[in-house]
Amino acid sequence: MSNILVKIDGRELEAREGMTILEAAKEVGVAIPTLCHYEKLEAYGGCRLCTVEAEVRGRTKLVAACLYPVEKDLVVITRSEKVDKIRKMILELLLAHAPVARELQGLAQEYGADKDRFRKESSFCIHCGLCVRYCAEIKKKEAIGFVDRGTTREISFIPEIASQECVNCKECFPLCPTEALQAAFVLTQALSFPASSFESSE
């Protein structure tokens, strides 16, 4: 497997073929914000917070760093007026769903995002898909999934599976950037789980 010379924020490195910009950036100590990325999972590109400017042979485009593979003569800029503007907008949209999420608040402060810019749709889920993907890819249980589409899309536990698998697992809980997952689990448990599930979780 050959190495590829790339430049990220002025820092050159020999990246391995098959690496993404996000992976290459970490190698040179450049932090790119993400909300839907987890190293043990397949790249998803859902939140787009990792958007960067990628230039190849004189052409520049905006790409998701977690998905875009390194290539010969690639030049990446991870912070620019254009990139920061995109990240700010994304954060403002996400804050409409989860205005009190600590992780979002920290990023909002860094990028100057206004948490009150958009009307609140406080579902607290920002559709990062970490819980859904972790359960499917790592645990192979598929006890949680997405329901509906667009603005009404939400995560939902499958009671028949969750009542058997989730009470003693909960490995996906720490991955949730907004704690919406924990709230959804408690609601599902209260409405759908048999009484024995409550007893085993105590």
Contents of the next structure:
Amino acid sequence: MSNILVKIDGRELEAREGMTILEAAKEVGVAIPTLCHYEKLEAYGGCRLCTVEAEVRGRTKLVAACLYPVEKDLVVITRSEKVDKIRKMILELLLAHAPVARELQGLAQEYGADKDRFRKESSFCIHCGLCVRYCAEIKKKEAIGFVDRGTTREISFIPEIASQECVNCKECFPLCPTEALQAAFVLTQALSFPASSFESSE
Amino acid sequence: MDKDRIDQIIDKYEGKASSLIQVLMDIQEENHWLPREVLKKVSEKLGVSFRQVLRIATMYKTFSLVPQESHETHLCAHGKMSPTDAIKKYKIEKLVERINSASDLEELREGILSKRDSQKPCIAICNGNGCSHRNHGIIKAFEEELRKHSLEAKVEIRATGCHGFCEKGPFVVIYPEEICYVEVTPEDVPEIMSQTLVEKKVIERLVYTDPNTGEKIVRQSEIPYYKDQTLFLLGNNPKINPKSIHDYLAFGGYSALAKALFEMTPEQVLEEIKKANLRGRGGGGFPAGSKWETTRNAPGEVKYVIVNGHEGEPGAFMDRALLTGNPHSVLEGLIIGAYAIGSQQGFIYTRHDTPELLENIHLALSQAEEYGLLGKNILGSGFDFNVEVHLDIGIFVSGESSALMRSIEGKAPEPKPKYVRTSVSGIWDKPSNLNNVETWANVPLIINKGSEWYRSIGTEGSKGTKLLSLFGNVCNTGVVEVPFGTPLKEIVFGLGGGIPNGKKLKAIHFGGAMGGSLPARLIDSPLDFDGLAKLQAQIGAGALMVLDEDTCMVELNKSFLQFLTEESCGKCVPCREGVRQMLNILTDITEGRGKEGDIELLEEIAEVVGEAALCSLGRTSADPLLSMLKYFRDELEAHIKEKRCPALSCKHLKGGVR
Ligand SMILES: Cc1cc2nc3c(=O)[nH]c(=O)nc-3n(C[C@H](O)[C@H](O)[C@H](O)COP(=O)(O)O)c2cc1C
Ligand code: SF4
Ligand code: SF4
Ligand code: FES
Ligand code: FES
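Next up, the form predicted together with the partner chain. The previous block was the form predicted on its own.
Expanding to the full complex; the earlier chain stays at the top.
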């Protein structure tokens, strides 16, 4: 099998079959920003913040680095006017929902994103799906999921399961880049399984 | 709903996890809503997590998680219309024995033709979807009249699919004279019987009148609407009963399949489709031959072929007309494709909300199977192929190839984010070739008449004919079939009959929420995949909306974005949030809150959504908007700067009164 020679921001690397651009970039010390990626979970491709320019056989396309598999003679540019413009817009769109999320603020600074560009709709959740996927893939409890579609899509704890599993787990909480998960949990708990009837660990 | 009934439904699908969506549809149909306890039970029995069950139950508008009045449900006949029910209900012809060779097929065909008396009167009645709300009772009325006149044995009644000219439907065509009556009501039936069938007289008042010349035209094929089309795919709709395989066979049906199986190798079939340059009719215009080849060459023994009959584009109704009115033509194409690709399993993915369509598909499958045209050892050739029907339950994104394939697996219809084509890794990660209804229906034609003939029709890059559904501000709403290269003017003003109420044409819009609008001045452009794409108006699946001078382009674009907020999956940020914000901005503009910088912001969002969204829905969601910015920028600026709606349509703005 021939070697997969890849160039990322000018740094060359011999990549392994099945690697993504994101993984390859990490090996050569190039950081690509992500919001929905977490090594232990399957790649999701939801936030699109990791968008980079990839040149294959003379054609340049914009791809999600967390998903795009390396291939022979791939040339990647992780920062360009185009890429920065996309990231800035994505951050601005998300800041309308979660204006105080620390992770977003840090990135906003780097990409010059204006948190007040779009009208606020403080629903907090940025739909990264980390909570949902962590619970399903790692804990295998599936106590939280997405419901609905389009712009009304949201996360939802499933009270029947959450009341049994979550109180003593809460492992997904630190993964949430916003305060949405905490808020959703408190709400679900208040409505469906008030803390008084359970032994809370906190 | 009691537990046993749930068990029965689940057992019907052999408890397969992939049947989740179908199971929920059946329950919704019977119970009118999905109680939480029932969902839990389904989750346990199918071994699908409760989270996934909830995901699917909340993704579709069709499903209700709270009690509903029974009449509010949109699920119609599907639950009751199991294949066996459909067959029992409509078994109108006795099939003879299974056919085991090409010569058997020809013998059968000759037998059918010899028994047919071309002089026997036949009343063909449009029973298509566009007419069905008006033709209730016509068929019954004819049956009754025949009984009264004791003519049951002498006159045949044929319920057909859509005749295309829905504006003037319901159509009643009396053969052999081909006397065509339009806008027929049940009250007209006794007169038609006594005058036309018994006394052989034409009833003037029911005959089509050419609005331009005032001329009465008796024969259907001489009406300009029909005369000026090139009816390769839809031409048989008025002539056959879609529930009869014999009707299809009488018009040469399945001869292409026999030719492919016995005179051609799979490679030769593939080569022929490639040479014909058949391009996908579902929206992308992707060359079918090279997609087939990719699936054929992809590693793995198991391969799938799929008919995309989702037809989710608002205003599109041509796939339904074709699949309901002539299901065997699509099926024949699919079987030929399966042979070329090396697939033993096919799927037809189609709408749940058209009972007639489902009946006709199920019936076509069972008839084909009985005759040995489907199933094991087709026509004795050694080739095996089966087809399963999957219903979609109405969310636009499920027409997208990877979302559609998730749905067939029984999962939520979210596009797959991986960078691998479905033709290589689709349903259950197997190579899966998806084509549109109309694309498949072109296949038998190409095999029968050859790629050379096919290439002689159309333009340099777009070959053959295209079905279009004409709607909006146009005199003749309906389905038309024209060769590529036909000037749009001929379609809108010729076949379409122009704009009603003496209004002027403003624009024509192709492709619904993922398409584009062309201004009236470009009406001479020819129908062509690449030419129109260059003009920022992708043909899409072929829904052609005609817009008159009273249409506000900003309102129109608002409605497309509104549609997408409800019909996308909502997974990726650029699409979910970008569409939301574009809609917010347009709403502000139409309500008098437009401000400087709005256009630039719209352009910036459009660019980002177009480049960074996960699937084509998002990537093309701003296409209509971009065409507005290209051709109707003045109009948008008037809304923003002068707070004025030039079409006088936005009621919050100056002059907006209507
Ligand atoms: C959001 C979305 C909806 C679609 N809906 C349909 C549809 O209803 N029918 C269809 O044939 N293709 C639809 N398509 C296109 C399909 O993804 C696919 O390209 C097509 O079925 C392939 O067949 P073709 O090559 O014969 O056109 C849709 C695409 C997208 C992105
Ligand atoms: S709640 Fe938090 S972790 Fe979960 S999807 Fe929303 S933002 Fe992501
Ligand atoms: S582009 Fe829209 S429909 Fe497609 S994956 Fe993203 S959110 Fe879903
Ligand atoms: S990190 Fe790649 S799409 Fe979110
Ligand atoms: S449905 Fe009757 S003519 Fe179209």
